[in-house]
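Shown next as structure tokens: one chain only, the form predicted on its own.
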Amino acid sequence: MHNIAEPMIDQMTLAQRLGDLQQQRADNWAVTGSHSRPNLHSILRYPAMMVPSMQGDIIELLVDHVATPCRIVDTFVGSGTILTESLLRGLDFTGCDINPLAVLVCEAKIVIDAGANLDLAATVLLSALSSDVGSSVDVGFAGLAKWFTPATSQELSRIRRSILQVEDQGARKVFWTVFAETIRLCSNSRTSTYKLHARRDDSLVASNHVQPIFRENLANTLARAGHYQRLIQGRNAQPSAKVHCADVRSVGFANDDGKHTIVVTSPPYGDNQTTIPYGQFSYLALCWIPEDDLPLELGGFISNTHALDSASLGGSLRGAVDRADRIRGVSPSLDALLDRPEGHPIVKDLRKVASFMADFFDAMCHIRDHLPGRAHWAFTTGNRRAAGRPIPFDSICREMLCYLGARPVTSLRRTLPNKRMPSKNNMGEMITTENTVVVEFA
């Protein structure tokens, strides 16, 4: 086991100009809402998506900081929060993601980024839109009449047809990120929860605002892509940016330009299933999106509702706790946690706490052996509870990098106005604070 050394002279440097960041930008970084999300953060609305302002303002203070070229890494990209804030301010990116929806949000925004005629596409699709009259239904799956009215289905295969009129794969992907929000708003499942939950019969959306809905959602998108592309105009330089669709354990973090890494992530604060269901939020708008236009081979993930997520980690209990019992003295907090007499099982819902966190512990070894060398990494973290207890997955976590070799810097609060795990989870108590842990690699 690694020892955790004393902070360095530099590294406290590092620590009070944190400190003192968080005292600046405290309230900023609790703002909510609209606002909070500006220009290409929020052209689809993604489960727990991270404060653009706060993960930001810690890339531009760790950039000047380090004080020599750097690319940033989004271990588990999500909608692409730290992949904009990067480009916004010209760095190299590289990012990963096991759910192919989320990576294709990201991968519109790197088209948006790169100066795609989006206008001229939209005429194109909405010139296809206005002239189909067609009522047949271009897609198939389970659940398809559960989820949506055959108005429906027909109002969202005329939308599908149009915009695959559009030549441009590139510019098609933006698109494909407005219809899966148009789906989102129009189909069958609730909007106030992430899983799938039917609507009661009188809050169903009409089929004949299906188009509209997406008209304005596109209307919206180009607007806030013409604003994104003037932001940009300055930038000295295109920075690169790849962002790749796989189990974050099996991809290859090349740092082939020698650039300084800084980590900026925040991974899911369990297993899916019973903390955020993104797969299952992604499930209906996979079944929609052409295979062709995702950025992975869909295989088994829409095999089902649940499927994605069971292949997220933490989404097997095949082996949990010999899993869990191979980490132990990594992480003290964690080893307490699951602490349990001579003779006794853990109990059935901390198996799956202790499944996730030697998947993520694994996930750490194979990140670390991808990036060695000198490195900053921003983790940002939430609590939750599992059978009755606390899960100190911020302890953990700093626990886990310093095991690694990492040294602590500081972590960094933020207070959350109304964050809640999925109502019909008995994990699902109120999370009231995130922690940001910062920590060095020498």
Ligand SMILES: C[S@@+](CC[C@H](N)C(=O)[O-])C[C@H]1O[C@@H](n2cnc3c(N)ncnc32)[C@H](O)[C@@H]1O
Contents of the next structure:
Amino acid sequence: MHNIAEPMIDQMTLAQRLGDLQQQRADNWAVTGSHSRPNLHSILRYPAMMVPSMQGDIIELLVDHVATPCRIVDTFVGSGTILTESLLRGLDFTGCDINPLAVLVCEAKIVIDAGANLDLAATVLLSALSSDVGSSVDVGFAGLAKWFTPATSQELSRIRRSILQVEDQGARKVFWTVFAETIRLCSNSRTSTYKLHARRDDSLVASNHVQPIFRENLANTLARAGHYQRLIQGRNAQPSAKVHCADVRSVGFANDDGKHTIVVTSPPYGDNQTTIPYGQFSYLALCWIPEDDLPLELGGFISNTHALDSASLGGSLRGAVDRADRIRGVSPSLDALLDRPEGHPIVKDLRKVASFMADFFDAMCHIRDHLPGRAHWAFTTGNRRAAGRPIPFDSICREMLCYLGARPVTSLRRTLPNKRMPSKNNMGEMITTENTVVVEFA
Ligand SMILES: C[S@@+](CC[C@H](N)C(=O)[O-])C[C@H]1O[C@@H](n2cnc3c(N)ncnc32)[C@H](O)[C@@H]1O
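Moving on from the form predicted on its own, kindly provide the form predicted in complex with the ligand as a structure.
Every chain and every other molecule in the complex is listed next, the one we just looked at coming first.
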């Protein structure tokens, strides 16, 4: 792991130390591609994953700076970049995400961290798969025939039945993750976009490629799990890890072990529909994985492709303007963005921004209420454009946290080579930098 200790470190402020870290590590943080996501980091290609080395460096420095036992909380955990970086360092972890697929991936990572023997379970799976010549299709959902050919559905059903032969529930979570990645690669939806969007006929995946793709993904995941388990061999104690599948505004994050809390997260940058449709991205996999093996009863989440995105922050426009007006004075940057002559409505395209910001502030209030006392928070944010204007989410985020009593420490900047945020009209808006806002609650 990167050695961030320097002589005379005690006399440096946290802001100085983070600034030095940025200078020393900027080149490393800018690296992208598969080798920047080692071990468990890319067992599923979830959208908007954070850069592991950068977040790991920040966690390590904050823990070192606090100099008392710490635990890490990620309130928008996604596929668990922070989870992995925390567990690698032996740190207790609590996470939350509304998306059952994201939480399933996190649970798979926790199972691997706890030492699961996947090789034996994989043998059971592969032997069941080799002998399955059944031709039934075991799922039915809106859009099945559009997103999968009958032959592909038969192949996926064979894999699904074979995974169900594995009795070890933990190993099954890992295999469902491999299955989800296979669905992403083999459905008739493009892999170049997170929205469901039909592929051109010449790029459809032939059904006889489905099993080889699954087998290759499985072998890759087993190798990554083995690598990870070797990495944690020297760890002193087994850290605790729990990930809630729920709306962040309903989760209690409090701990009673007296450990210092460091919140490290990357929230959504706006409502899912106009930024990243995490729900739509997950829809097909959630329809294929048996509900009993998912971390949440899906309820209405798969009733249509938008349901999960509508339930996420900023997903509903109901009362958006009133809700945004009620938080006037919290963030000067947000006030300036939504400013309009007395009695005038908010510009139509900014209503979604207003709704998101009101929900986001609710979430911040909830998290702070449940994590009172001294704490450090590091929020990685991106500034997009909406309604033709820049949305200074980093400043809004910092100002909201300061309103809740935080002291700003610093903001770390990372340049992104090519991160696209799809907008409603499919005109990609480039996000070119990411800012990690670090604050301290006394
Ligand atoms: C930027 S992504 C996190 C990605 C993660 N850092 C990673 O490396 O994979 C933001 C996450 O916020 C989640 N989210 C959106 N609204 C939420 C809510 N109300 N409660 C909990 N999670 C929510 C989304 O499902 C998404 O996974």
